[in-house]
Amino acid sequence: MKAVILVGGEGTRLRPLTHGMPKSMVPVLNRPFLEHTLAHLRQHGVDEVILAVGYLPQVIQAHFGAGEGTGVRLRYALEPRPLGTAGAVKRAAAHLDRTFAVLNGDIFSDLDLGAMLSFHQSRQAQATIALTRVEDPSAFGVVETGPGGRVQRFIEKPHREEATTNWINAGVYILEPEALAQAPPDTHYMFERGLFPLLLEQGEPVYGYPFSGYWVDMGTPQKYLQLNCDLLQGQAQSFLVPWEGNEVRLGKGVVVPPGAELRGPCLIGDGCKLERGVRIWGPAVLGPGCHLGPEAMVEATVLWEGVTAGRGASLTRCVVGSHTQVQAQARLHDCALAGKPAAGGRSVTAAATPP
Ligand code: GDD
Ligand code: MG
């Protein structure tokens, strides 16, 4: 089966982390998020993927090329301007001549796509929407279903009191080419506010496929941090970076100095430099080339590449963007921060935003 992944959004909710980086390239266990998605799709029988790119496409293309090393063949559908979720897929319509899958590019799940395809075929559906249950559905597309899972109503981002169910659109669809044919070409058009409501209005067979496994939209710093921690703590599994137990996994050239305290699960990237008295309490991820000064402390935190933390700095439940310098003795918790080294080599603590 072919799949289209929507990776054209700007990832505004992940700022300041994503300045200059598409959301699909943010590191999860030190590998670009999209690599995890491709590994998941390959495991479920997808052999060709079309990436619907728009924002910073060159960053994605330079990394993935034609898919060498990913196990899937990659093509790109580039939008001259954002065309919306359905508009973006419509651009790839020439390559979609049989049943295909569409995925939001910020979803991590253990959804069994093969089982969903069987469900779709058994219902002879035009469109099948994967459904997951959440506490507060108001930030999502709420999907009301009836007998046999037939969708009755799709309401994108309803007010809390408008939401009649906790089952929401999980951002994974299986579609027939005839369904996509209804989307107008070269027009900004959304599945959520356009095509799904249209198909329902026309009485087309649209079904919801509920699943109860792991699911997260990692599009906010808090959810992004949660995903990394869940993968290290066994709540979620990646085919790309398998993880078991409370391992302390050290990259190349990492030396643990005497007196340092490393509690798993933690993943320390290549070339990280740890000074005496450092404490790393998992779940924690350090990107390659990080430098923790003497007595620095990191707990339940993800540091991207090249982060420096000065003597005695402490970071708890934080996400820190690439090459950020955290001042000595800084006490940071529950924040996402990113910053560039200041001129003259002085240390800066970048503006922090709560996740
Ligand atoms: N190519 C392209 N072009 N991609 C786009 C565009 C576009 O114009 N607009 C959004 N995307 C991509 C984003 O990059 C992201 O991967 C995906 O489409 C979904 O966009 P989000 O901005 O993350 O949407 P959301 O999280 O608020 O809501 C969507 O996902 C929820 C599940 O997490 C909706 O599909 C909801 O109905 C759903 O419940
Ligand atoms: Mg999202």
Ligand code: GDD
Given for the second form:
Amino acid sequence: MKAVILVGGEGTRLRPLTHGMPKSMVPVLNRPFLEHTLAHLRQHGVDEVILAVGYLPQVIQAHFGAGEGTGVRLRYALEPRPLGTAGAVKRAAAHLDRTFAVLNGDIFSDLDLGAMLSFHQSRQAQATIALTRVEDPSAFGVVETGPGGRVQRFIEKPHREEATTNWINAGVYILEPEALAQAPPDTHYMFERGLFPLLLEQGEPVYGYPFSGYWVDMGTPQKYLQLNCDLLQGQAQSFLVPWEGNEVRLGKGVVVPPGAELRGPCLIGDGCKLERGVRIWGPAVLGPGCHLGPEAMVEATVLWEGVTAGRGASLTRCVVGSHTQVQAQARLHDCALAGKPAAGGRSVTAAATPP
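Okay, that is the form predicted together with this ligand; can I get the form predicted alone now?
Below you will find a single chain and nothing else.
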């Protein structure tokens, strides 16, 4: 099976972290998020992937090329302007000559794509939508289904008290080429409000595939931090970076100094420098080349590459962008940081953006 991954968005919900970086390239356990998605697809029999790119496509292409090292063949479909979910996939239609999957580029799940494909084929569906159950569906697209899972109607972001079901669109689809043919070319067009309702109107078989496994939209700093912590704590698993237990995993060249306290699970990247009295309480991730000054503390936090925390700085439940300098004695909680350019690097004090 082929797959299309929608990675064209600007990642506005993840700002300030995504200034100058596509959302699909943000590090998860020190590897670009898109690498985790490709590893998941490879495990489920996908051997060719088309990346629907728009924002900073050169960053993605420079890293992945034609897929060398990923185990899948990569192609690219460039959006000259934002075309919506279905419009972006339509740009890749020439490569989609058989049943294919579509994935939103900010979703991490343990969905068994092979089982979903079997479901799709057994019902001779034109489109099958993965469904996941949430406590509050008001921020999502609700999907009502009838006997056998056939979709009856879509409701976009209903008020909580008006929602008729808690099953929402999980951002993973399986489609037939004939279904995509209904989408207009070079037009902003959405699956959720365009193609899927159109298929229903035409009486085409559209099904919902419910699954109860792990699912998170990592498109906000809070959910991004949750994903990293869940992977370290074993609540989710990545085929790319398997993890079990409260391991403290040290990268190349990392030395733990006297008086330091490291509590797993934590992942410390290559070349990190830890000073005396440092405390790292997991779940925590330090990107390559981070420097924690004397008595600095990191807890339930993700630091990207090259972050520096000064003497006695304390970070709890934070995400800190690459090459940011956290001042000595700063006390930061529940924040997302990306420093402003300054002489010699980036500098951040207690100013922060809540997740």
